[in-house]
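As C-alpha cells, one chain now follows by itself in the form predicted alone.
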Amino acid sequence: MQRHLITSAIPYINGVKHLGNLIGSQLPADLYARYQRGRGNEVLFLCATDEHGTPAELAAAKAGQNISDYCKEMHEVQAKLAEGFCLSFDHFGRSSSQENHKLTQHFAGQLEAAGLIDEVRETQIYSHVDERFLPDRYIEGTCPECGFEDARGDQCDNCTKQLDPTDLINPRSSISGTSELERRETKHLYLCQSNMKKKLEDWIDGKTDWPILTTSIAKKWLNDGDGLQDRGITRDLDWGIPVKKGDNAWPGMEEKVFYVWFDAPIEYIACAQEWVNSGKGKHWESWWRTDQGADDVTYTQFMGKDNVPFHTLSFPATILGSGEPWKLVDYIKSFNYLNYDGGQFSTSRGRGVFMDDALDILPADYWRWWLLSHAPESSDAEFTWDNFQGSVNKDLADVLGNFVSRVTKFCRSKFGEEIPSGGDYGAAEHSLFENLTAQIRAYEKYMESIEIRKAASELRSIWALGNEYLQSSAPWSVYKEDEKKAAAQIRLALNLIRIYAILSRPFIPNAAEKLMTAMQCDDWSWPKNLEEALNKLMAGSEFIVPEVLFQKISDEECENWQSQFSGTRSKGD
C-alpha cells in the first residue's frame, strides 16, 4: 500500500471562491485523492483557508466586522461550501491556527539560527489619509512589466511578476483610494533566498517529471534578471502570526507580524498537527518529517500558475533552509487560468459563477466533471453556458445516464429487480472485456500522472463502450428469440454499471453511490481483473431502478444562466 500527500493551495478567507479557484486546486486535488484511495492506497488530503494579511483585513473591513469573527465565519461558509463539492479533506484547516503559530516561528528561529534571515532597513509606503504603512496588498497600480492597470503590491495578476509596492506606476491605496503617499524607512526580516539558489537549482532540476508549466516558472523565477531575490517576511499589520524566534521575543519586531506567504505555506505541516489535535488522525509527524517514516510518502501539491513560484522557491527555501528533516514536495501539478465566458473571473469584482451561486441552481456533479474535463493544464481553458450545457447533456445525460436507464428498466421489465441468471458470454461479451481492460488501463495511467483531462475522455470512452455493446447486442431483440442469451447480455450490462461506479467515483462521486446503491451493493474493490470483477453481482440478487442520474440542461435554462451572470457577482460573500 503507497502513502500519498496531497495537498490542495489554500484559498484566500475573503469571500465565496468562483469556479475558476475550484479547478485550480482544490478539485483536481481532490479527484486524485479519491482515485488513490480507490486504489486501496493510503491518503492523506488537507487543506485550508488562508486566514492572514491584507485580503483579511480588506474584506472584514468590507463587511464590517472584526476580523477574527469574520475569519472564522468564511472558514464556516467555505468548509461548507467544500462539502457541498463534495471535496473529500482529512482535515480543513485554518492558518490562524495556534498550530501554525508555533510552526512559523519554530521555522523563523530555525532560519535566523542558520544565518538566512536579515534586518533590512527598507523605504516603504506610508499613507497620509490612512495614517500607515500600507503593505503590498493594500497598494494598487500600474505594473511595470505588462502595464496592467491593476496589479497589486506584491504580484501582478496579468502577467504574475512578483513585484514591491514601489515597483508600481502611479500607486494608490487601495483602502481609500488616495494617491497621497509617501517613502518612509522601517525596518523588516528577510528571508535570505539567494544563499539557496544551488541548493532549489539542483532539487527543482532533479525533478524531471514535473509539468513544464511548473519547471517553466520555477526556472524563470530563478534565472531572470538578477536571479533569485531575499524576499521580506514580515509586514506592518495588526492581524498575523507575531514575530518571534522560536518561543522567544524578537527585538524590533514586536508590533510586526509574519508576511502571509511565509507563514501560508507552513498551514500544510501545520494543518496535519489540527488534524492529530482534532481526534480525526494519528501521527502527523509520519507525513511530514523523513526521520519518523515520511520517506516513503508521496507528497503532491495542486495550484494555480500564480502559486508555483512560492512553492518550488520560497517554501522550498524555508524547508531546506531549517536545516530539519522536512518532507519536501515530490510533485507540483499547477493549472493555467479559467477564464468565464469572454473575459476572467474575478473574486475581488465578482465576476463569473461562484461555488454558492453553482450550488444553488445544480448538483455538485454537474460543475465537477465539466471542471475536470475542460481543466486548464497546458493552457486557459475558457466557460461558457453553451460549452457547459452540451458536456453535461452528451457526457453524463446521453452516454453514462442512458446506459444505466435503459439497462436497468429493459431488465425491470423482462426479468423482474434482480439480476438474471442463465446463458453464457459469447465472443461479443469477451471482446467487450477486452476493449475494456485496455481503456481501464489507459484510464489509470492519465489518472496515475495527473492527465486530467485525458483521464476524462477515456472515462467517457469507458461508458461509451458499454453503449456501443447495448446497440450492438440488442437484448430486446434477442429477449424475443433466445431469452437466456439476453439474461447473459443484461446481466453484464448490470455489473457494468457497478464498475462505472468504481472508475467514476473520482469525478462524480454523488452519481457514482447513486449507482452503487441501485446495485444494492457497497464492493468499491478496484476492478483489476475486469472479467472477474463483470461477475461481481450474481444472479438472483436484488437491484433497484434509480432516478434519472442526469437531467439533461434545456436551451431556456441556459439562457436564463447565461443572462443571471453576466454581469458582477451582486450576492454578500
Second form
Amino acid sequence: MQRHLITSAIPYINGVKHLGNLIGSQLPADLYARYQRGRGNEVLFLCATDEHGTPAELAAAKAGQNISDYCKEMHEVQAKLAEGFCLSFDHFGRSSSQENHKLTQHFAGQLEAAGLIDEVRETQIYSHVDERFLPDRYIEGTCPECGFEDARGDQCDNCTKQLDPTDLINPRSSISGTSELERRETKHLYLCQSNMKKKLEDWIDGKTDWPILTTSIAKKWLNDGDGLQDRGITRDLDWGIPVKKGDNAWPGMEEKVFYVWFDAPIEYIACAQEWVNSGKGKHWESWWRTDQGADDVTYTQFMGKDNVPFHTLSFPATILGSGEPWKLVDYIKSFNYLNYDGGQFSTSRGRGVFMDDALDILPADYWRWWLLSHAPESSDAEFTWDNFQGSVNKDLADVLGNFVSRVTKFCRSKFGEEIPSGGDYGAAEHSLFENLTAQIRAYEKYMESIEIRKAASELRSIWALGNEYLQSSAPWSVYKEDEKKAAAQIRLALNLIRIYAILSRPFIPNAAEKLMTAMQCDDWSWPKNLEEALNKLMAGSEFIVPEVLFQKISDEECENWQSQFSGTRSKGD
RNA sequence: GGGCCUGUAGCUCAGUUGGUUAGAGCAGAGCGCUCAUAACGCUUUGGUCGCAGGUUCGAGUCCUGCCGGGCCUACCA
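What about the form predicted together with the RNA, after the form predicted alone?
Then the entire complex follows, led off by the chain already shown.
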C-alpha cells in the first residue's frame, strides 16, 4: 500500500475565495486525494487557512473586528465552504495555531544555529496615521515615468515600470490616504537562500517529471539577475508568530513577527500536528520525518503558479537548512489561472463566481465537474456560462445521468426493482469488458500522473461506453424474444452503474454516493478485475431507481446568472 | 526592459523523441433507436496547425524573425 501526503496551497484568510482560487489548488488536490483513497492507498490530505500578513489585518479593521476574532470567523466560513464543495481534508488547520507558532520558531532557531540567518538594517516607509510600516504596494503616488497619479510603490499599473516607493512623487498611504510618511530604520532577519542555491538547483534539476510551469518558474528565480536572493522573513506587524529562536527570546526582535510566507508552508507540517492534537489521527511524524517512517511517503503539493517560488525555493531552503530529516516534496502540480467571462476574476470588484455564490445556485458536483474537466493546466482557462451549461448538460445530465435513468427505469418496468437473473454474457459483453478495461487503465494512468483534463475526458468516454453498449444490445427489443438475455444485459448495465460510482467519485462525490446508494451497495473497492467487479451486484438483490441525478441548466438560468455575476458582488468579504 | 507560457476545425482542447490522408468533445448536417432527463447510437461537413523565412527526404512538431493573448519579475499573499 502506498502512502500519499497531499497538501493544497493554503487559502488566504481575507474573504471567500472565487472559483479560480478553488481550481488552482484545493479542488485538484481533493481529486487526487480521493483517487488515491479509492485505490486503497493511505492518504493524509491537509489544508489550512493562511492567516497572517498585512491584508488580513486590514480586512479585520475594515470589518471592525479584532484580528483574532476575524480570523476565527473567516476560518469557519472557509471550512464550511470547503465542506460544501466536498473537499475531503483530513484536517483543515490554521496557520495561526499554537502548533505552527512552536514549529515556525523552531525552524527559525535551527536556521540561525546553522548560520543561515542574517540580521539586516534597512529603512522602510512608516505611516503615523496608520501606525504601521507600509509594504511597497500600499504606498501610492505619481509615477515619475509617465505621470500616472495612482502608481503603486512596487510598480506603476499604467506604464508597468517597476518602482521603489521612494521614486513616487507625492507618496501617500493607500490605506488612509495620509501623506505623512517617514523613512524609518528597522531591522529584519533574512534567510540566506543564496548560500543554498547549489543545493536547491541540484534538487530541482533532478525533478525532470515536474510540470514545465513549476520548474521554469523555479529556475527563473534561481538564475535571474544575480541569482537566488536572500529573503526577509520578519515583519513589523502585531498579528503573527512572534520572532523567537525556538523557545528562546531573540534579542532585538521583540516586537516583530515572522513573515507570512515563512510560516505559511511550515503550517503544512504543523497541520499534521493539529490533526493529531484534535484527535483525528496519530503519529504525524510518520508522514513528515524521514527518520520516523516518512521515507516511504510520496508527497504531492498543489498550487497556483503564483505560489511556485515559495514552494520550490523558500520552503525547501527552510527544510534543508534546518539540518533535520524533514520530508521534502516529491511532486509539485501547479496551475495557471482561471479567467471569468472575458476578464479576470476580481475579488475587489466582485466580478465572477465565488464559492458561496456557486453553492447557492447549484450543487457542488456541477462545479467540480466543470472546473476539473477544464482545469488550467497548460495555459490560463476561461469560465463562460455557455461552456459551463454545455458541459454540465451534456456530460453529467445526458451521458451519465440519463444512462442511469434509462437502465434503472427499464429494469423496473420489465423486471422490477431488483437485479434480474438468468441469461449469460456473450461476445458483446466480452468485447465491452475488453474496451472498458482498456479505458479504465488509461483513466488510472492519467489520474496517477495528475493529468486532470485527460482523466476527465477518459471518464466521460467510460460513461459513454455504457450508452453504446445499450444501443447495440438493445435490451428493449431483445426482451420481446428472449427475456433471459435481456435480463443479463440489464444486470450488466446495473453493475456498470456501480463501477461508474467508484470511478467517478473523485470528480463528483455526491452523485457517486447517490449511485451507490441506489444500487443498495457499499462496496467501493476499485475494479482491478473488471469482469469480477461487474458481478458484484448479484441477481435478486434490490436497487432503487434514483431521482434525476443532474438537473439540466436552462438558457434562462444561464442568462440570469450571467448578469447577476457580472460585477459588484453584494456580499461583503 | 528581461524571462516564461500560449496561439491547432465556429467553441473547448489532444497531438508523444519531426514520419504515411492532423484528432476528440461540443455546436451544425444526415440516418437510426424509442428503454431514458426530446435523452442515446451511427455516419458526416468544418483546419494553407498565428504570419514569414530556414533546416530536413519529410515540420503542427526543430531554428530565426515578426504579430496576438497571458503570467512572473523577489515588501500582496
